[in-house]
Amino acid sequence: MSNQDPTPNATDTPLMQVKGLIREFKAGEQTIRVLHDIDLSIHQGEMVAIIGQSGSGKSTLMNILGCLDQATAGDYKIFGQSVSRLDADELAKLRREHFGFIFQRYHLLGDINARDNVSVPAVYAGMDGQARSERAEKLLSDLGLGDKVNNRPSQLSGGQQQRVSIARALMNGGDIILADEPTGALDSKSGEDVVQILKDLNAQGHTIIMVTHDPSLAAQAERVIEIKDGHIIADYKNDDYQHAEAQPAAVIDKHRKSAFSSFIDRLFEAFKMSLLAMRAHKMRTLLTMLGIIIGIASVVSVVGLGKGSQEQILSNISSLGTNTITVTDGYPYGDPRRQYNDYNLTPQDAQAVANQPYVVSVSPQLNSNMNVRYRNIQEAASISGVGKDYLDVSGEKLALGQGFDEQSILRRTQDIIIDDNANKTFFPDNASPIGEVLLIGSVPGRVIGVLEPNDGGFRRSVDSPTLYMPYTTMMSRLIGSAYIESFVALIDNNISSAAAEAAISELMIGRHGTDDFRIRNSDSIRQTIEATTATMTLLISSIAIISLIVGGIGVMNIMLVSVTERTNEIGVRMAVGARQSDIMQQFLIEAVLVCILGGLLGIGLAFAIGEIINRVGGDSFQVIYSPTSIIAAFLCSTLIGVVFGFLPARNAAKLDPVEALSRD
């Protein structure tokens, strides 16, 4: 296709020319034949009546002149360019710049008020913002309508509505003004008044083409083509026809912004026409981004919950200490020497890995269950044995008292720490147990401290007391052994988890000549569950999608609604200039907002969601939300519009002009 500008040519040369045109429709099976062979040629400057009766095919040819239609085989050319070698956005660019239509049931955009209609061209041409505002103003002005700028099409006369599409007609020069039946809606009074503006226009040079089915109305143009069945059976100047006297032609602003601004400027035009379309259809609109909505709601959601619950066991595994690697006296479980085994784990072994540079403390540990008695109370309980360091390596808290000390573990000291069901079990009515002695077997042992409840750990059981003494004294007072069942190593942050395992098991392999220990990785257990709970979330999260497509399948769905119930708006856009792309533009730009929207109100509803879960569930359980999943719940709600919409402004795009102007 050519890219070439028609522009006219010598004032001899006729302006349109015709020759052999023939226009056929489909009807089923068969082909109807509306034009046969037209020949004609239209001068610049000429007021021509094109007349017949309904169905004779002059809103046809009127429309195949208008390069809104095209012929099915002849030639058709315009500034002396063939009309056949251009496509969609030349002709287009044609009816842009140098045709104006005025139609009979006057096409306006209800949406917008008769400012804005008429300002429509300008913007599909690029003309600055003020200038076309200013230049719509003085056409209404001009046209009686200077009061009425800001009125909606609903709040005119019909009368006054064809004086706002004449003046859309003229808002890029108008060279050639095409009127389909101008007065055919029209009372007497109104009908003449347009009469005489398109003489008026006539006068100033532009060149008027009227299609009618009323003689009366034909016979005040200078040239009158009467068709009938397709056929132009007479061409003859109009005698009586009066010239008005000659006007000069308003000088128009050519200046065209430049092409991004022009761009931009129909993007704007385009996103307000979205808004407008979207506010009149209130319910239509709340209706298809529900979809968006619980999709993006569940995929937020169910992250922080994800999340939460990710937080809520890691927190529950630094109850037990940050970075711990805990060394098990034994062989591995499965190993057939497990049934030799004897004792082996020692106080040395575990002097032995505190003393690595990559080792902050080490605390060891034994178990045993032992009754304990407080004055008339008596209790099963577990008592463990511990280093210095345990509250360190543990991640446990004191509420009351102190810890052990280095002089605790060498002394081998009767001091014990009692966890919080110790204390409520043996002193429910004392505030500080802090110096009491309990009776631990046969061995006395004073409260030195009281750790802080800690009901969620997993290392102490939620029902049972616990005390807890130093290593030493358990060994040597309680159960008279020189082993313990284990130690717990706390690692730098700075080192590896992994490296550190490795490091101290060839360690003790170095120190007993056989892996005859077990050893466990906190960090592995975080691993573990981290990568647990996100398979967990990417699972749920991909169920949540599923809605998204659902909804997007829906913004599809009412967005083809949209496209059929406005294809009048659409063919009145491309009559007046509108390119294939500013049309995809605009209702791409629609699905795009109504997902965007419905987008930003699920995330709302998400934490409305979250904060309800976060009221209910105390500090015991916290939906936490990821900065990620909401932007990426965006983007998703972004690109659903995009993907979706992309059918529908297509179907938009590919319409026909006629077609799209015949819908109601």
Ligand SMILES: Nc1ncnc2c1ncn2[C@@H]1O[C@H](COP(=O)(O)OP(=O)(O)OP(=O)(O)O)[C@@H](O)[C@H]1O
Given for the second form:
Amino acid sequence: MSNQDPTPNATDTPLMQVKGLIREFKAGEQTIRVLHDIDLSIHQGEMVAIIGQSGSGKSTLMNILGCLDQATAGDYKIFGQSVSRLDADELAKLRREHFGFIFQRYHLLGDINARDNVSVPAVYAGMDGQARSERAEKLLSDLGLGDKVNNRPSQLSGGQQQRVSIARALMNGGDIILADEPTGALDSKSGEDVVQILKDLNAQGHTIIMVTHDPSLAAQAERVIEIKDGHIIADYKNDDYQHAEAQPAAVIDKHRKSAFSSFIDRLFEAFKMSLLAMRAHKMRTLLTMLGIIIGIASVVSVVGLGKGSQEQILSNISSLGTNTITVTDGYPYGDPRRQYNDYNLTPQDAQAVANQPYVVSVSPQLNSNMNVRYRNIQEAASISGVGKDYLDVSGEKLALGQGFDEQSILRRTQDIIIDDNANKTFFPDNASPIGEVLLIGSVPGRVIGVLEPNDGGFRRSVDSPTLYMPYTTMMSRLIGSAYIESFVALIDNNISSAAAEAAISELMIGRHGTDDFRIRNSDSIRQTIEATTATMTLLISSIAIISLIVGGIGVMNIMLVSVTERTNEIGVRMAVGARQSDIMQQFLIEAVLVCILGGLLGIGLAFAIGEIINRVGGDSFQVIYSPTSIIAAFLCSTLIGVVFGFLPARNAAKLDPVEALSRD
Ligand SMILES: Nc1ncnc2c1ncn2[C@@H]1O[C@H](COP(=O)(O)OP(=O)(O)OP(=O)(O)O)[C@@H](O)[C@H]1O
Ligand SMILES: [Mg+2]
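The form predicted together with the named molecule is what I need now, so please give it after the form predicted alone.
To see the whole picture, the full complex is given below, headed by that same chain.
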């Protein structure tokens, strides 16, 4: 802009120059021409009064001069630059840095105090916060409002409000002050005061353009322009008037902050305004948030419930011994070396695996089929040699008696445990077979335990009677072998079976020098359960997500209402130089804030629900919250804010300043 360095003939080059300006409005099918072919030059330091009848086009002309509105045709140059080529943000910059608007109905922001109202233009201009409030307070006290800086507009009289709006117009310098009927709403005394202030400002070098109905006020101006039906019908000078020779001091350049810190500042101000707006409409904000609260709470609780039930089912399964890895002697199927197979899996291999930290217990195993006799009952039965931890590993439970212990294995006792089938087969009438002796082949075995009936669930279900004896006994007394057929390792629940399988495989290859064994993990059931609960969680979560979307649409509706309700505020902000992005930002922040707050409340609600379920469910059932689901819920609510806040925010940013200002 060229006005910062006045040239010797600065007063000869008009500050504002209008040539052949036409303004038309569309009214339905018709276009109404409100300004006809206006030619006008206004110089720096002039004080101009525009008079004319109501509807003659005064405000329309003012709005065009103040870059709030654009001409339909014709040229308007300010500082020698044609405004028709400027975009919305460049026009906003002009308004912000050079114009100060004073309106008939003050147009102050109702939620904030006088100081903050005066500061608004400087926020958008990027003035340092400290300098900003100092200057605002100085301007207010210069206008006799030093003791009212903390009053909100509703706590001020009309004349005082108008003085606040004058201070606001001066905040960024206000080289050119545009006052549209500044005294219109005031009593004559206050009106006189306002005109006097404007005259004083003019003496300091501010260019003043004032619209008025009052001929006595107009007579006090340096120059009077009269408009009738969109034509200038008179333009004369008041010769007594002392023309201002001073230049208004540049304000904003002295205090301008870096673009980045100014951006942060504006963000913070927008944040503050959003909080104020939310506080002003507490009930509405809460109702808006309800959808988000319910959505987030259900997502988080459903995931927590899913995880809890999954964990519970898995712990049930684990107690059935399903988290096991079985290592079986012999080359893998399909391996050409299988034909050279011989036995080489030893109890020491099983022990080595048992020593691993991720292994809970191990049971070696070897199997055979033999004839078993008890008195006159003879039947073929499966015989399994097992370790002391067999019950742990298999998840089988004793109905009667006891299991094997260290000594049974070491001393190769001839104790046996029989399953329910064997119990029914050999002891049909006997209440307790404990202590009875069976003949396995030719080897006697004393029954020390009876297993519970097999429920056919996840366990192996066999029809033939099965007898268990210590594997050492079976190796030495029954088969005469130094090898075992397989062993089953129960894996720590916190370890992934795949990782455990890989580790055991590596250990075994280390011991044998080759993979002359087969390894299989029985994690498939676990995986199935995990997949099932994951599917359930996904299913319910998608329902919850639908409710989130519905909640988001609620937020959007309310934001649209909020934009409509605050159209006037938006107009004021635009008039003092807010960029479109500033307006957009403010409403986006508000939407995001509503959603984030709703999200946090939703997470809190989910915890409360979980606490209740945990209390009711006792030890048997726990809701388990995953941090991932909480973070996801939080991000989700933010995203909803952005997505559903976007449309209303954009609507707000695209508003036409003049139209916005004229709404209440
Ligand atoms: N957005 C618009 N659409 C259609 N017509 C409009 C619009 N704005 C203004 N007009 C018309 O333009 C004419 C001039 O309006 P303007 O507000 O400039 O008058 P004014 O001289 O400021 O009147 P007053 O003294 O009552 O404020 C009026 O007839 C009005 O109806
Ligand atoms: Mg008007």
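Keep in mind that what you see is a predicted model, and the values were worked out from it rather than measured. Numbering follows the first chain given and starts at 1. Think of the rigid core as the biggest set of C-alphas that the two forms share within 1.5 Å after superposition.
Core superposition between the two forms, C-alpha change of Leu478 at least 2 Å: True for Leu478: a C-alpha shift of 2 Å or more.
Superpose the two forms on their rigid core, then report whether the C-alpha of Gly205 is displaced by 2 angstroms or more between the two forms. It does not reach a 2 Å shift.
Given a core-based superposition, decide whether the C-alpha of Pro433 shifts by 2 Å or more between the two forms. Yes, its C-alpha moves 2 Å or more.
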